[in-house]
Structure formats: structure tokens, C-alpha cells
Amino acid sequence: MPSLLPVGDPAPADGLLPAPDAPESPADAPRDFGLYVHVPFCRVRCGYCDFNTYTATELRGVKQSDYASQAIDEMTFAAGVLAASGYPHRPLSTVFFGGGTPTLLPAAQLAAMLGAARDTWGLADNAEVTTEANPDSVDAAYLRTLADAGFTRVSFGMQSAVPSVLATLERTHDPARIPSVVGWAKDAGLDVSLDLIYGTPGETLDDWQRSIDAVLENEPDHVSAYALIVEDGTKLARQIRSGQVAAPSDDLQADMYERADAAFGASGYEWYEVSNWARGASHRSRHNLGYWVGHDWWGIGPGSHSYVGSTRWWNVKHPAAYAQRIAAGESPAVGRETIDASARDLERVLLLTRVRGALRVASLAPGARREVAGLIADGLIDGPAALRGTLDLTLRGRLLADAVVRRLT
């Protein structure tokens, strides 16, 4: 089942906010607003998933016919939440949809919530507005529809060209669908992601060169890799306790990391977080920038989370009792938690390492930037990126991102 919310405090049944913190000097820049709608559905749950997903049989009740307008009546009510808490009106500068697998609802339904997110509060100039998708789940007429409603990019969970590997993962589309459903979005407009995860048990480098060449054959506009991570109480990790599948091993992992940022790179694609690489600044995933440089963003849905201001919240996991709420006209938060300057401090500088030029190394505490100098010396961070004031981890440092920040903090 999908992972456990966070432990916090209980969120008011009217959902309002404390007021807007005071810029710190006239000159603070606003933050960029964005909006992520979950939808939690999927045809199947696959092993080593622990998203907030479920199939059909899991449903008992809930139609996902109603789901749209469900969501559509949340974003009437965050508006409504947001004038009252004195926040002023910012128009959206992104809109992900997640899941779950957005697109296992006809597009018309999508295309009808980023309708209302429109009426709701606008586009602004040039908003990026992007789907999950798996491959066996549209067509070309489908991404057709998608693009004239205003959708820019796509992002499809390509995760191996290897059916053993997909297997293993309990994915259930043919790799060799991938050139059709990056062909149809292209030809409809739509920015390209392919999203690939690498360390599946029993996957060779070999057949991670496969997958790596099969993405630079389809040349999409963007790239993520992710290693797998094995996620306490899914069926991944009950088979691997069992003994019926091995662990990932640490070691292949990062020969795979180094393999596909070689090749990604030799190709034109420049890395600007660590699990992501994107064919010029234009083509990055402003959305999943937003949240790591700490931008404000409402989530819909059932289990989604939003960040306003100074405070962060989470909704009720299941979509029955998501609806209950809604119908009822009732904040669909169960828990929140305020993030004074200490937490934003330290969340800032655990994210922006992350992200290539974000960090400032004057934005450092002092202790910190006495460490950079001896990072510098290890190999792991960038020592002229340094110079030019930025922390930019070397390759070394991205595979040991979480030691770096653990130096800075």
C-alpha cells in the first residue's frame, strides 16, 4: 500500500493560512505559484511502487469518472482559501499533472481541470503545463487534444527498453511502443520527457546501454534517471527480504549513473539536477525546479501536498475520503506543518546542492563555507564554479550528493 502521510499538526476544516510573510527587503522577487493535480489511478500497481495509487479493485465506491470534477471544486476552494489568508492573486507559472497515471482519464478530463485551473486563477506568459503518461496509455489523437487544450510537454515513464527489466518492474507497456508515443506528442507540439529507472534487479550495464540508446534514438527534449529505490512495504521489498529477488547493488548503480551521464551528455544533454539532464535551460522541468528552489505550489487530489508561504500541508490519502470532504465543502487536509527559518534553511540548502548554479556559496551559513574548500579538495564540488560563486557538484559529488549536504548543514 502507498507510503504513510507525515506526522504533523491538524489542519482547520476551513483550510486558511497564516497571513503571508513580510518580504525581507523591498527587493525579495514573489514566488512563482504552480499547481500539481494527482490523479491516483492505474490499471496496475506495480511492485515497487509506494505512490498514492490505486487500481480499480482498491476503489470500493469512488468512480473515477467523478474525479475530475472533484478536483475541479478543490481548486475552487484553494482560491477561495487563498483570498481569505491575504495571499495575493498569482496566475500559475506551471501545472503537473501526476499520479498515478493522469492519463488513464479521457483527455477531455484533463483538458477540462486545466480549463478550470485557467478560470481559477490564469496561465502566465509562456506557463509550462505537463503530463505523466505512460506509453500504452494514449494515442496519437489523444496528445492532439492535450496540446489544444494548452498542455506544453509530456512526460512519458519509459523506465527500460529492456522487457525483462519491465518485467521485473511489473510495467506493463511494449518498449517498442516508445518511437510511436514520442513521434505523436512531437508531431502534436508537445515537449518530450522520457523517464527511466536503472538498478532493477537483475538488470546488467547492458541492458542499461540499451535503454540509454534507446532514449538518445527517440531524442526527447528531456531525460530523467532515477535509481531505484527499494520503498519499505511494497512488493518489491517483501521479495527481496524473501530471498526471491536480489537487492540493488550500490556499486552498479553508480557505474549506470556514470554511464548514462556520459552518454547524455556526448548527445547535448546538460545536467541541472542530479537525476535530470534537459537539451538547453528551455527544455528543464520548471515545475520540479519550483520545488526544489522553494517556489509556492497547491496540490490536488487525494495525498497530494502543497507549499504556500510559510507552510506546508498534506490531503487525506484515500479518493473516497477525499470526495466526502469535497462534497462537503471541507479543506481535504489532514495534517500541516509551519517551516520556520532554521527547517527553510536547511531545506534550502539540502535542495539547491541538488541543482547546478542554484547555490550561492555567499548564501552559506560560515561554518558551511569553510567546508567548501575541503569539497572542493575531494573531488566534489566544482572548484571554478566556486570562483564564479556557485556550488556545483562534480559527477563524484553527485553520487555523493547526500554526503555533501550532510557537510553543509
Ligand SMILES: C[S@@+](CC[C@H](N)C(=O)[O-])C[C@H]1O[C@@H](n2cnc3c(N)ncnc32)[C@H](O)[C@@H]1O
Second form
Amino acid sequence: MPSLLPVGDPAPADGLLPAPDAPESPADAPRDFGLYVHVPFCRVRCGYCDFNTYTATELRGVKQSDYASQAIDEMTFAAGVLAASGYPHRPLSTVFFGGGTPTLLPAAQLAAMLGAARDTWGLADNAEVTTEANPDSVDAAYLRTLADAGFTRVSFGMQSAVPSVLATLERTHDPARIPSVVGWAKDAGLDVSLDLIYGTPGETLDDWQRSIDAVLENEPDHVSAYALIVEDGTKLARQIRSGQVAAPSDDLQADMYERADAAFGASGYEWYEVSNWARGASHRSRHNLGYWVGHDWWGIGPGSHSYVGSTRWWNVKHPAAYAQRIAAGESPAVGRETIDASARDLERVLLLTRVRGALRVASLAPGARREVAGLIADGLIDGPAALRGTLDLTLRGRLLADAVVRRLT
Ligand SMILES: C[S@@+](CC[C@H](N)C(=O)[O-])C[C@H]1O[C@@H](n2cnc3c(N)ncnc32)[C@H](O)[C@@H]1O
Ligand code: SF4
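Since the structure above is the form predicted on its own, I would like to see how the form predicted in complex with the named molecule looks, so please show that one next.
Up next: the whole complex, starting with the chain shown before.
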């Protein structure tokens, strides 16, 4: 089963939110607003994954083909809630379709959902519109349809270039397909991101180097590289517990991170968040940056989380329960919490520490500011950057980011 939802306060059926805080100064622009659309379907479940996603046999009668219209109904509901709660109309800065596997749906359905988002809120100038895609779920015509509909970016779950590593991860795609899908996406005019996972049981440094090389040969605009996390309740966790496969090694994962950072840096990809590199600032994922820097977003779909003003809430997880609530015209939210100023400040430090150039030393609480000299002395944050006023992790600091955050919070 996918991971559990947090425990919070009950969410009202009408979804109404507390009125927005008054701006601190009349010149303050409202926060940027992003839309996340979750598509909770996968053809098969990968052994390491605990995302809220369902294969055909787990759907309890829900039809994937009905999903786009339910998601569009939630958009209409969302616009009504925001207006009734006193939020000003804001065009969408970013839209992100994630999963699950959004590209299991026909391209026309993704286009219809994007069209509904545009009709509901409008898209800001230069809005970024991304979909995640599994490499075996798209072809040239599919990607062209997305680009024609207004998508600007596609993020492929490549994970590795090595067949044995992909087999351990239970990925279904042939790595030889990556150059084709990247080429089709670029031909359609889409920005391309590739996701990698490192530290898979049995993966060697040489295997990892092959994946890094393959990414660079494909010249994407953006790369994400994630250390494999063994999530409770997954098949991978059971395999490790029974001794069938070895647990990922922290030391090897650190060596892998260093290799990736050196190779990406040498090829013009700058890190801008601990797990993300972009070929120039214009190719950073603005949607993900929105989560980290504290923009508002509405998450559509089963299990999606939203954060607007000072309220965070989460939707019911199963697509059948979600469909029922949407059909009844009720909020699909099952829990919510209010984030007060001190919790927001803590989260700000937690998230911004991992983003390059985002955390001003002057914005830290006095206790955290007193840690800065020690963090520089320990080689965890960059001295010259701190003198210029921002807290930037060094390479060592990125490897020990959680420890840095603990010292600052
Ligand atoms: C929701 S998934 C991806 C979308 C798409 N279904 C796919 O798998 O290609 C987003 C990304 O999260 C990463 N991911 C998922 N589970 C992970 C785990 N247990 N450890 C590390 N990264 C993980 C993968 O790199 C994946 O591409
Ligand atoms: S395809 Fe993506 S979302 Fe689906 S199970 Fe695999 S990693 Fe998870």
C-alpha cells in the first residue's frame, strides 16, 4: 500500500479556507500560484515506490477514462473555494502533472485537463507546464500533442542506463529508448528533464558512471538524481529485510553523488537544489522551486496535498473515494492543518537550506545565525557566499544537508 496520510484536523466538506492575510505592505504582490495534477495510475508498481498510485487490479471499479473529468471538476470546485474565501484571482505560474504515470492517459486527456486549468485560472506569461512521463509510455505523436496543447516541459523517469539496475528497480522500459524519447521531446519543442536514482542494490560505481554518461550524451536541459530511499511497506523494503537484496550503502551513495555533481558541473549543469541540476537558471524547475520557496499551490487528485495562505490540506487517497466525493460536489480533502508563523519559518529554513542562493543569513533567527561561523569552519557552507549574505551548501554540506538543517533549526 502507498504511504499513509498525515494526521491533521478534519477538513470541511465545503473546502472553505480562512481569508488570506493582508499584505504586509500595499506594494506586496500576491504569492505565485501553481497547480499540481496527480494522475494515480501505473501499469505496474515498481518495487521501491510508495507514491499514491494504483495498478488496474487495485482500482475497485474506477475507470481511468473517467479521471480527467473528475480532475476538471475539482478545478472548478477549487476556483469556487478560492473566490468564496476571498483570494484574488491569480493566473497559474506553473502547472505540473505528476504521478503515478500521467502519460498512461491519452495525450488528449492531459490536454483537456490543461485546457480546463487555463480556462479556470489562465496561465501567466511564460508559465511552465510539465508532465512526468515513463519512457515506455510516449511516442513522437504523443509528445507533439502535449506541446501543441501548451505543455513546455517533460520529465522522464530514466532512473538508470544499466539493464540489471533497471531490473532490480523493476522498471519496465528499455534504456535504449531514452535517446528516442528525448529526441522526440526536443523536436516537439519541449524542455527535457531526466530523473536518475542512485544506490540501487547491486549498482556499482561503474554502473552509475554509465548512467551519468548516458544522461550527458542525451543533453537534457535538467537532471534530477535521487538517492534510493527504502520506503517502509514497499517490496524493496521486504526484500532487504529478508536478506534477498543488500541495503543501499551510505558511503557508496555519497561517492555516487560526488561523481554525478562533478560530471554534471563539468558539462555545464549547475546544482540549484541538492538533488537537481540545470543547464542555466532558465531551465530550473520553477514548479518545484515554488514548493521550496513557499508559493501557494493547489493539488488536484487523490492523495494530493495543497498549501494556500496558511492552510495545508490533503485529499482522500483512493481514486474510488475521490471519485465519490467529487461526484457529490464535496471537497475531496480529508485533513488539514494551519501553519502558524513559527512553523512556517522552521519549514522555510528546512527547505531553503537545500536551495542554492535562497536563504539569506540575515533572515535566520539569532541562534541559527550564531551557527554560521561553525558551519563554515566545518566546511559545510560556503564562506564567501555567507559574507555576501546567502547560506549556500558546499559539496560536503550537500552530502550532510540534514545535519546542517538540524544545526539551523
Ligand atoms: C512519481 S515518480 C515518477 C514518475 C514516473 N512514474 C516514473 O517513475 O518515471 C518521480 C520520481 O521520483 C523518484 N523516486 C520514486 N521513488 C523513489 C525512491 N524510493 N527513492 C528515490 N527516488 C524515488 C524517481 O526518480 C521518479 O522518477
Ligand atoms: S512508474 Fe513511477 S509512480 Fe509508477 S510505480 Fe514506478 S516509480 Fe512509482
